[in-house]
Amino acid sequence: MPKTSEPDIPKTPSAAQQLGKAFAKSAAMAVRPPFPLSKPNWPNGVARPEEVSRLGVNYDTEWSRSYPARIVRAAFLDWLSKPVARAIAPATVLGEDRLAGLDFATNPVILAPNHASHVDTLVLLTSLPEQLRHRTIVAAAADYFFDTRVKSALWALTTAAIPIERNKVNRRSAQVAADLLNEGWSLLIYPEGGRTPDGWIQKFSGGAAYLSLKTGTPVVPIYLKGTRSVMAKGSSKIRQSPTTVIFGNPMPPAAHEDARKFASAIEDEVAKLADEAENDWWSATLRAAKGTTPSLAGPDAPAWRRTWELGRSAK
């Protein structure tokens, strides 16, 4: 006859094994210390929420903006960033006139400057005005800037960075940057969303635009030349040469209705500083007035062609 199949029966632990499992998990017990002085076990059978990252566009730079926090970042910036800034990017200052009337004590305003190099920061900062250069936050690229917890501190500690998205709208960092603009708190921010990869500024995003319509805040814009040779894209290399920091006339927001508009706008008056920078004054604004002010987007050309050009330029 077949022999008929007998069902599992379920092994019951023997009385060694269940009494190894009791004496692993008092071990287990003893070791870990009790909550709340560690994190609390969770509940079996209880779906865990998915966890939310506190780096990038979600890092808290709140902290940074504290006294204790100023007084280091003051220091770092009086005592030891701008010697540095001096022995390898001396930079001579030119508008500064252009801000002497502004009382940034109350009255913030928002920075837009090209973005050639990552010396850009650290030149600006220390060619600001003291009472400009102890209020100002820096946006910083969240993806870069805020991708592990020390970077995130450091930046945030040293530059007053804030976190945003360069590649797209983030409501949140925009929101946290108005926030702090109508704090009192000026801002600078690169409306170019990256460092220029040959040379040639690109196209001005809105960022800057949307920020001061959106507060009332007035852009002044910024020309920078000579940080790339200093460090360009893409080099590890530092080395030592001579910059210039252009500041342009404060530029009200009521005179513009639409962000890409006035984005467009503040590329121009850039374009205009770095003729003023190359020539002078007066040629430049009578070029900016006949609408044949140079253009620093570059030819529409091979990269040949475009690196051939930009030294002609700089001639």
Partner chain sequence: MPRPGFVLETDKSTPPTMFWNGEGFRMEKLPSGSRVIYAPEPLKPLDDADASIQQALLNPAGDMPPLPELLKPGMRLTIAFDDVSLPLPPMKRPDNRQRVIEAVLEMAARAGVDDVVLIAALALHRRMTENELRHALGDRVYDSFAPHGLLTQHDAEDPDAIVHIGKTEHGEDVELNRRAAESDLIVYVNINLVAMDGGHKSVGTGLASYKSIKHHHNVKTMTHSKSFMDQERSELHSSNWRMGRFLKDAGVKIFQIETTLNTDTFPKEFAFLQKREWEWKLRDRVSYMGVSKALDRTPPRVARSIFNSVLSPHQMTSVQAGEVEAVHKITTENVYRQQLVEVEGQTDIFTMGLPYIGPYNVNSILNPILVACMGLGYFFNLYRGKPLVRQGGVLIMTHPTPWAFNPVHHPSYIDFFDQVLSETTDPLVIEAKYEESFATDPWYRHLYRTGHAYHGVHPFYMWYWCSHALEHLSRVIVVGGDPRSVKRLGFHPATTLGDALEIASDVVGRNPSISHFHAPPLMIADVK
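Positions refer to the first chain, counted from 1. Keep in mind it's a predicted model, so treat the numbers as computed, not measured. Note that the rigid core is defined as the largest set of C-alphas that superpose within 1.5 Å between two forms. First, how it differs from the form predicted together with its partner chain.
- The two forms, fitted on the rigid core, differ between these two forms by less than 2 Å at the CA of residue 68.
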Contents of the next structure:
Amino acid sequence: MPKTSEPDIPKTPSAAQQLGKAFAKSAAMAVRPPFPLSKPNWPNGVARPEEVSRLGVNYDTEWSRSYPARIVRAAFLDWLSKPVARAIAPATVLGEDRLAGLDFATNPVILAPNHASHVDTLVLLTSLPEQLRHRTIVAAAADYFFDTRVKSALWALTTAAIPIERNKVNRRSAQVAADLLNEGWSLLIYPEGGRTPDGWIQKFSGGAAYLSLKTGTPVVPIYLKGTRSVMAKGSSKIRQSPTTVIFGNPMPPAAHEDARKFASAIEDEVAKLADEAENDWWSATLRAAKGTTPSLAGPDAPAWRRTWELGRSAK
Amino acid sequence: MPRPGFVLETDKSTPPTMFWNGEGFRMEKLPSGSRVIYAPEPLKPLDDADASIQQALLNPAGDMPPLPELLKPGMRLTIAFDDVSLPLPPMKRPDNRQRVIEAVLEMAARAGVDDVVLIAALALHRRMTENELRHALGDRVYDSFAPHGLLTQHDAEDPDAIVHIGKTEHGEDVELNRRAAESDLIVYVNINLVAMDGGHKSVGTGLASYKSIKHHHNVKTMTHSKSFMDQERSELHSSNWRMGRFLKDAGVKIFQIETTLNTDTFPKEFAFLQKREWEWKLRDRVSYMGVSKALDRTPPRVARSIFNSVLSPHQMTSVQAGEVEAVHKITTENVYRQQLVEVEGQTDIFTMGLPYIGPYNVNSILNPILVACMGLGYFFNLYRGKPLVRQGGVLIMTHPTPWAFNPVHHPSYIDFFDQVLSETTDPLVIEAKYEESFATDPWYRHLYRTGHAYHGVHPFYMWYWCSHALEHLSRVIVVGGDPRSVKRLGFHPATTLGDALEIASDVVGRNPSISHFHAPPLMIADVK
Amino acid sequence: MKALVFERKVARYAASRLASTIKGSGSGAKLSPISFQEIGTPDLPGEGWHELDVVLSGICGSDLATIDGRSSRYYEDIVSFPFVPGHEIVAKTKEGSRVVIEPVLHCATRSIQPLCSPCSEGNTQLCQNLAFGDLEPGLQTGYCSTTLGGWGPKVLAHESQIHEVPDNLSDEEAVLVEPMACSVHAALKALGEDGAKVAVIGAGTLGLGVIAALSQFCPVSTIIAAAKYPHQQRMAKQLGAEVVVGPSSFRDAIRRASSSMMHGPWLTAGADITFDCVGSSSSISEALQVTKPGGRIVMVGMPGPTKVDLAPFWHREIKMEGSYAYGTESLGNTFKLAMEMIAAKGLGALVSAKYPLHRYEEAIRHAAQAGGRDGVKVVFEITTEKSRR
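Right, and the form predicted together with its partner chain of this protein, after the form predicted on its own?
Up next: the whole complex, starting with the chain shown before.
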């Protein structure tokens, strides 16, 4: 199915943004009662101590891993997200058996899929094996999902999101993620750092690889297909479209010495999974062995040609 | 630490013993002094099956280089694998075959091998369905090969796909699947559920033709295989070994990969099935009662489909690869390690409860001929040394033995039952008078080749399988079986175990020794 | 004298038909237009006629059909009421010799001259004058109001109908001569088909007789028989069928014997000749399924109105032929051949029960259920009747 080009300019705010704004507005509209019923004014001339933001990467999500929150989330995932996912983006799940030998209760994994759409998390979480689904936290862009308290709480509650920096390794957020991995939580992290602007996969950054090496947790490469058709970046419309989730073999960190190389190995593996999903496992394996796996990065060419090529490669 | 097998001597205080009874169970109070033989508990599986497979492929047994050294660009590689008759019940995904074949294919891809064909080595068994192939091989392998026609099922009746390799020194015709014979390497992927499986039987039988197979699948061979679970004393195996060696000398190169499973046979809901009765917890008793009460009220068709959906949790206990005989030696040790139970001396009466499933009725019906084969062919032969029951003893088995057949899988069985067993039950007469006409019947051939039917001759093999037991026993009694079908088999129907013991008494007297074979889980009685 | 008499009573006829439909064949006897009543002895109808004392008289499938009200309306004008049924007759002459009666009432018995053309060739079963001449209409003794029948103490017979019973046959064997002659007549249609694979549907008296006759007279290669009950299967086997199976396995057995393939329920090959010794719509359908294209079906059992899909009959160019009674075969007179066969095969064992006339309701019920009660042929024994009186 050829896709038409969509310029990378934010047109309409996303559903999440709209929701956040609405909450903020309603809060502001409340009439403010006098002190001490409301907050006191800060006297002029008294220096304000520098306020540490409780949002963004500093948002504390610990409450969202408490049992009551987990129960709410489990119910939300199974009773609401699942039917919704099935309705808008029915997923064919492949390669689940590659995870069959793992005991997620004691051995967490890092899930590393490509990222094309806001529905990725929904599709992926609802496609995870039962045992993994309810002990997976999601690394979410601090600047995007954790910019207001309400949004932060919402994401933390519904997807067990934790805030991380997009493209750099923030010591604090990385430590939080590592600690959680060590505690036995599995982590869903998009190594591309954001949704693809044009359908081609962006270079994998080292976050997932770094965490894997740091904690010894294996990485499960995942290829998500078709989610961009459901809701592409920059689009606010949802179109029903089938999707495919294909899990790869867990990659133990032991074999890789540095995060960058590991990240590119993960990227290769996702490319191979894409080939497998497009064609079949054996021919993908043969091409991978010969080093001729079709690139997911697209041609190094102007935007129109990249889009053109994407249309050609998508069957 | 799993406990080894156990032989219980019953007394008045012993709780009743659970007997399998097709798609159900019976509780039977065995007379005091009877022995009940319990299978060893499941061995601990391999920690990391995939790593062990890699290890085995890279460090082959016997005179055989590591697999990657055998794989060359431009070569013809054929991967043959065991069919749906193994394991029992079918195992939870991923199946051993999938794990091993994926590992082999990864290596083949790295070596640049493009010409790869997979063959289900089903000999004269029925062709597998798509779901069964997907289950055994996994979706990845299936989707990679099936659409291109590279996932094939052996067709012993396709004249163009069979080559005659030659004759052994005993004059046995050796015929083989053409693609396999003309490949640079055959990789055989096996699951060794019982000691009979594997070795030269894998390629030598699995990829052979009727003309070749009939040299060892006959009454004479079977009565001289004591038992066919004990390779050293099995004429069936001697013949297969001759053929295997002949193939090797003829230049057919086989890289054999064998795996064994533990006896963790039934899922949690049926945990009581592999426990000793006196160790049943409340939970086991409740689930036993629940399951058997529910089954009492379930029509047979539904009960069958419930049982057919049972997937076994058994796991790999060993994997070995390399030269056929060296590999099989280790495999056999591993099977024995899991399944051998030492039993002191023979018995007058051998009792057994037959389960719903055997090798030839996966997703099907255990028809009366298969009931006979399960009892007299398989369970009777699960011994090493001497048969568990003495010469002239009595075998008592429990199974409803309905007059029911699956017409898709077992068309020639129906005719065998109606037209052959109605005339005689003597294996030698049957072999001489009827085998050829069934084996060459064009309709059975058509159904075998294009449908999912066992080969026309297959019911004969089931009956030959029984021939050692038929010769050895003086009476066979089926408790709870449909009298019509039991009589057709030449056995005695009985309503209760008490009646059966009564019927047996004029052969073995009033105070016979009784041994109950508490299987499945499978085991081999090592009779001293 | 008292005899069983069948009268034309429409209401009773309907009632017995209803009863047999609801409760099964043979149960209509009580309601049917048959009764055990006093009758006078009629005069001899003409020259060459004799009065005989009945010894044994069989109950035939066609009698049952009549009693059940199931026989075809076809026969309405070639029977005359009231009649004494019974056409399988062993009797004694005044001189005391044992005879059997060949019951067809053909030209000669009716003093018709010249004989019709079939009669002149000895094929009396095909006689064209069954309703004319000296006698009332009637296709056979036992369906004619003039001649009496076997289910009474006396019967009238024309000399052309009388066959002396050789000493080597017992009464029980002799009473089988008439039905066995039917079987022989049918089986001889396979003459000249050496090596043919033959299927026989039904293992009542006729079916067993056909099996016996085939193995006695015809060099066919394989006889495959369907028999419902174990004793029938045993006898079919003894009489010469190679393969004997239950009805549900019949098609499979023929498929195997003829190395046939299948399209749905249809064999692609099949039997060369099929003998339908039942005559029901299901047996005819079965015969069509198991007969090879271009093959033959011989209808031995008496059919009535049936519903059968004739597409295969047309498409497979199957030849269907009736086989009624007996007459003159290429090997000789059918009755003589039947006697020869009965002696050779020792068929007396087929007679499984004898009843006096007054227990006719029981006898008829037994005859209708003979197969299920391990029996084949049920007969009336008249001498016993006399001595009891």
